[in-house]
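Take a look at this single chain in structure tokens; it is the form predicted on its own.
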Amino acid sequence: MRKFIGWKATGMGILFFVLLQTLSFSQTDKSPFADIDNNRVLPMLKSLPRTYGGMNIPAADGRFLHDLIIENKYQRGLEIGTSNGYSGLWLGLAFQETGGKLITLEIERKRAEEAQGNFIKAGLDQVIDARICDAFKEIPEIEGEFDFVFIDAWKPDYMEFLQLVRHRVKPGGLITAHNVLNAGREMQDFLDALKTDQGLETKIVRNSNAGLSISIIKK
């Protein structure tokens, strides 16, 4: 794994800074594979985005998200979004290492159900649960708190769903969200909140042309 300063000590702005640039800077020249050492999901990690035709999150940008929660020692995420599982697969993994959970909830039954076959695939199934539900009726179901979000859905509909999640994360915790660049039109309200929210801490990690918002919880 990729060591990094992390931001739970003092000064969170600036370390928060820190961290994404080093982490930004140490995947440029390192495959997102390496020191993946699960034989099950490894060769699952290479060959999904393949199989699906390019609809998944870039693999660097799965290794960021996972390298985060890993670092931070998060223990309770919810992904909005599960597709056919790829980026579960990354976050998966890394809430296995941290002795975490995720939630993950995907609208389309297909797609969902395509999903919960590669987490069973990985033997990720005890760390992952998939739900087939309209994330909008089933986020204010579930209880407690969260330390780790990740939105990649529908992208009109981020503002929303940061509404549904922000007071549901813990101080130090993040709210994440992909395809803030190549699609940030659609989501301009979204984007706008994060600036005005100052409660936040947020930073755009441009290693893809897609993007990804990086919120952290101010203490």
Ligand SMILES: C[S@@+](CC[C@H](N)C(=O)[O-])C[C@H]1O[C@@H](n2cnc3c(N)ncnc32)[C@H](O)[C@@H]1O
Contents of the next structure:
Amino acid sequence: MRKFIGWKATGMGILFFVLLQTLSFSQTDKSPFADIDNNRVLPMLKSLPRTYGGMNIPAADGRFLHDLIIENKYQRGLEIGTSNGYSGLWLGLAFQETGGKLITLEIERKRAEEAQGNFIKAGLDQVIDARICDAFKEIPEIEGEFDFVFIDAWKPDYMEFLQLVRHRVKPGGLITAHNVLNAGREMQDFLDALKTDQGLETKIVRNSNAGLSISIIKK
Ligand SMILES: C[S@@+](CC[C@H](N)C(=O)[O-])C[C@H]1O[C@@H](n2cnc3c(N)ncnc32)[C@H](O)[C@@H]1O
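Next up, can you give the form predicted together with the ligand of this protein, since the form predicted on its own came first?
What follows is the whole complex; the chain from before opens it.
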């Protein structure tokens, strides 16, 4: 699956065409767990209890984001909305492979502590900095730039989060967001902003019913 996802060496249009190819390929591809050989993380990716009303991303979406990070060798990620850490396991596993780091933010203490426990159990706690905080307050306090952002908090907040991170992501980096299809009506302002922002090129990926937006910061 991975060889279809890399895009740094290609032009923007081609890379999005390639990405679209990836989408249809991913949907018919083998298991999202194929070739994941980390025996500590794999059982958790397969069967982490879906606590908190099934808010976790589907495995297919996790695999897609994981592969994007690895193919593009991203080094510094930010996740907004950790919950119990399921998506963080996918992202953290990818950053472990690239030698990068992930900061993930969760406002609810119980969920965040559960996630921290899961990251320790997975052996990813040195890669993932899991913070218990309000992302609106925390993001302005974090220094430096990111090359990968994943927004998966409450849907009407996406626009405000976009504004907070928009100029914190390097050219060639990505701003990604979850539930853009099944909760699109709750984030219309965000979807409109992705369309009209001349500095972004965005595609909507349907690996699952939820839908992911993938926006690359133009160079
Ligand atoms: C859909 S869940 C995240 C699921 C997780 N990404 C996964 O796939 O495993 C959304 C989470 O965002 C958290 N959240 C909402 N607003 C937040 C904020 N302002 N700061 C930090 N976390 C927030 C919620 O408490 C909730 O746990």
